[in-house]
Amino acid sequence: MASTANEQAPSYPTAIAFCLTSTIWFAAATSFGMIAAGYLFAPDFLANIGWLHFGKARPIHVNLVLFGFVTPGLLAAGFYMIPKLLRTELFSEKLGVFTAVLWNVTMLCAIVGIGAGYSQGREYAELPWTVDLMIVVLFVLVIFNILMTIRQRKESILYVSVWYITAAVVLTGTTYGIGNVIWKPDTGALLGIPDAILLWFYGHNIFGLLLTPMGLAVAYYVLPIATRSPLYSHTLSLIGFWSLIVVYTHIGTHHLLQVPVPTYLKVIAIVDSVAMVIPVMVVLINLWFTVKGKWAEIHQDIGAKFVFAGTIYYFFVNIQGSMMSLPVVQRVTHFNNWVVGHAHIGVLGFAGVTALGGIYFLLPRITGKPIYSRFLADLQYWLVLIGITGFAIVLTIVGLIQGQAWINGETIYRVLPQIQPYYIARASLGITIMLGAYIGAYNIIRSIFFNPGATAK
């Protein structure tokens, strides 16, 4: 299905130039992020600086990571998996750079953007007007050359990972312009409970419509090819899909259920969102069972390691959120940071480890050459899934420590004390992140552009 690294590689400069976006803004994202944490523990930490205070660094890591980093990983791996899948090659490779370079420019304004104070002051949804515009645009360059190349497929069967990708960045084309309110530039929002209800249908799907249908889509690719297994199950494969896309949907206003929203609104946000224990066992058993007894050869592909790392952290993070839509549980959990801990398991544990992984995993493949050094992507392995698994465990404890205190009455200001351990381990554990991004940039940099191949580790 794919060629090895030592065939001659075909040329694939827009996969490339999405795997360079994503490794330099995953760099630029834990570097906000480490920004952001130091507040957290020290608060006139860089105090004088108006454009990093953290108003704005965070919200300028969280839209990095998500659109800087994840996305682009995703995609590139999705370019390279379509014509592959399709027999055929990708509709237009020019287009498809142009497209990388205007999310490049579109990151720069963003950055720009936010830190110059113009934001919506929306939570996920803080991208001034202009930049909401850039994504939306960028989402249609990337349909257009996806249904193209889908139109003139040599292979009648569309396998699942195309569905995934499809239904991705149609789906999120779609739910971004609306969600951000397009139509109201001067504002930005609508007023009220509809503007909620309206924010977490878009801020749930962006996890659940985009990220987490192409983090699949890539471990059904790179998983069987790296086990040399046949799928599991091409019906479960469908049915995984169909049911994510019609569970998920739904569950955003489990976020509101302290809110006078309407009831059978939070009912079906609840169900839902305890149902999505369908859609997320059914793909990871046929992942699972794909790859049973294999586990030589995940180790061996590096690429392999870090997207079966993702599946595990999507079942974690999906069993997770499925308890916490349930109000007895959004008691204790809700509004601190149990939260915070469960996003970044989701986000940068299953879809960003995920992106990687196919990132890994394409590299011999568009390049004709092994990885620059397979020690420095073993580290970066370690130090994001160090990083990421501490950030889980330290930051349930506090939302834990957060939620018993307030329910027994008290006040949020005597609860910081009590806290501040946590967030200096949590900055400590953020190091060995961003630490994982300055490697994996410098080896896939290398990779690209400076690998003499031969003498390749």
Second form
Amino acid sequence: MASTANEQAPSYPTAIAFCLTSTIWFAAATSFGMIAAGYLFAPDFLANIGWLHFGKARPIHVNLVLFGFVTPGLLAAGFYMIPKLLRTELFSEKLGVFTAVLWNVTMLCAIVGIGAGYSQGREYAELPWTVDLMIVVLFVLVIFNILMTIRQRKESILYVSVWYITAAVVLTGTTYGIGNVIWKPDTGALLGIPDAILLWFYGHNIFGLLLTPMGLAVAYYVLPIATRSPLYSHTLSLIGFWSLIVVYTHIGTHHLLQVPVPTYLKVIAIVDSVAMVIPVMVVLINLWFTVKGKWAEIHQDIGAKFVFAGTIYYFFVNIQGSMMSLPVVQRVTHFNNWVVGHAHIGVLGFAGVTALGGIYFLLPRITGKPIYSRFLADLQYWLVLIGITGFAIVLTIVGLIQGQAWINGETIYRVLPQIQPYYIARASLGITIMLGAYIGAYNIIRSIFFNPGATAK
Amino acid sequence: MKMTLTAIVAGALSILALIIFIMVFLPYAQQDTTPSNIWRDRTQVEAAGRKIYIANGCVYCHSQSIRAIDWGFGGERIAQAGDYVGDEPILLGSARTGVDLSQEGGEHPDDWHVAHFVNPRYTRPSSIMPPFKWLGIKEILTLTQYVQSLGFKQADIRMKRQRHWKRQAIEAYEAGPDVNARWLAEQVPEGWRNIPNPYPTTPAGLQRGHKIYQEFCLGCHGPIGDGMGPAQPWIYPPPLNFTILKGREISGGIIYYQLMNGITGTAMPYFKRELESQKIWEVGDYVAVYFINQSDANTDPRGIDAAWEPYLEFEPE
Ligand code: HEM
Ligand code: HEM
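Alright, leaving the form predicted alone aside, put up the form predicted together with its partner chain.
After this comes the whole thing, all chains and molecules, with the earlier chain placed first.
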């Protein structure tokens, strides 16, 4: 790489490439989210554009968000943290940059695949077979690069963040192929009820074994450094890590509590969904005690500010999730917008916000200059925060309206006019998030390529 | 505990393997693949329609999974594992932005579906389903075949019923308005035919009826009740032109019964799930007053006056 001329400061081209990937797909994904949200209150808007109607914009939105925005964002932080923590260089920056380029090609293929109607129709596993293969290849490349970096390390102790990242990529690399039934190229599915069981085992692991550990890895790295505090407890880190892997993998069936699947699966899923309080609270206590009383430091570092906000959403999404796994609650919340609210709190509020935090944390440290504009970063912070909190409130209200009405025997059709104003409110809030994404993209690109040096404050 | 690379990778992978064995492999190995009593194979066209369903993401708005607590379409039968033995992928769905479609087959005749797919607002004015006109009529018909097979053998029974009554409805329609109006009225059980609308016509009631008409009927029967709503070109027999009913002794009871029960075989849906009694009487009176121009509201026989009726001068004593 050109920058190796400058010996003392490695330039982390892989991390930079993943930052760019994440930030660009964030903008694209929110645009597709806006289109989907528009259809829900004005269904004839953009009518008759075959590749863009709700049934296609929605899976494009969700896949871009998961695999285009959040995962690369967290990986960017990973490709920065791992060499740092291990006092070495990334095994191969060339391979890393190549992975990032291929990642972008894969996302383009994903849009084209779903848009052209090759969706496999299974939520979170809709990408067509060829794209599935590409994603598996991507994970293999990432795993290879990370494992080789760990092998050549100069620091013998592996820090918590390294555990989480390694486990996340290795486990996701495995479950992705299984969950997408990659050995059956034509349908990418099993037959009958086992298909649903496998699908939600996999679907839940996208949140539980990919986004959550990667997000926590970033939090474990950013918060102690930003506040210059040692990690509160090694024991809690250990408990949090292993209990996450043991418990989270069990609970996929809580998506199927009202479906004819074997009862023992439901029992395990409910019990362990409640038991999720352990891995979650252990980690949060560990992180929150680490930063206790250091608000000024957190506020000073925009990256840490995002990451800390992410931990708060992490708390809420998990408490909410445990509640939603109780059958009495799920009778009301299942099948409606309550779940969509939960999904946005989790994937955007926790994982997405944490990914942004990681990006803002590492950029100044890589480029050696402050980010282009702290003001724009703060603006993005508030736009995203207002948007997601608004989403949580509005979608929860809609969900309750729908759920309570249905349980009383109202038909879905009759409730539609009542929820229309909320759909409009949700789309308006979406505009703030989308603006945040575009502003962030501008700020991050400027920070990397056209950064004059001094802050524009 | 010292965390080494081996501990992390091997530990995590073996936990994963164990859990996949318990949570995925065991249920897979022990699954019961006996079809349920309503299950049957799909025909080639139906399977092709299912592909269109998957390609267009219908699954994000429509579940195919009836729960014990459901009331709506298909609420008569709770889903069983044996209903899904032929589904690859299974399309349970995780959101009900639209209705559950497990038992959609035969709820409506084909022409209703065609009009609905062309633009859902045609048959369902406040629908938020996207239009599928761009699919082209051939694909729409294939998709319709699939939708009409949902519910398997139960759907087949309902489809047979639709076809049976469609023949008769078309025959009556083609014989001209006199025959058609008489035929329609004669299908209503005797008792109902003699019941006038028991509630008086009131401005408030007409207002409410107007609102319901706009949300439920407008797309077919049209804003002025002449049957020329936007759905009309796709529906046969076409939506009824209410003005032909004048002077034919169409009682409130006939209208009520037809709304509650629908006219199977024609696109006229049943509304017993969507509209409660008062709403049916009021939209019925709205149609009678404004379009048929003849209402029997509050005429004899009436029974005991309803407690809430303020318009009656209560005389006996
Ligand atoms: C204690 C932890 C959690 C529990 C117990 C939990 C529980 C649940 C339950 C029960 C559902 C299904 C709701 C239904 O269909 O009725 C659900 C859906 C979902 N959860 Fe969580 N959740 C947890 C954490 C998270 C986190 C951290 C994320 C994101 C990073 C997340 C993302 C999602 C998403 C995206 C869905 C929507 C799935 C769909 O499309 O139907 N969850 N969760
Ligand atoms: C411009 C901002 C956004 C808008 C307007 C938006 C809109 C939507 C809409 C309309 C849906 C479909 C919901 C339904 O079927 O009723 C959806 C689903 C989803 N969105 Fe977004 N979204 C936005 C941003 C995001 C971001 C930034 C993320 C994650 C980082 C995200 C994650 C998700 C997920 C995981 C789902 C699937 C939910 C489920 O299956 O339950 N969204 N979004």
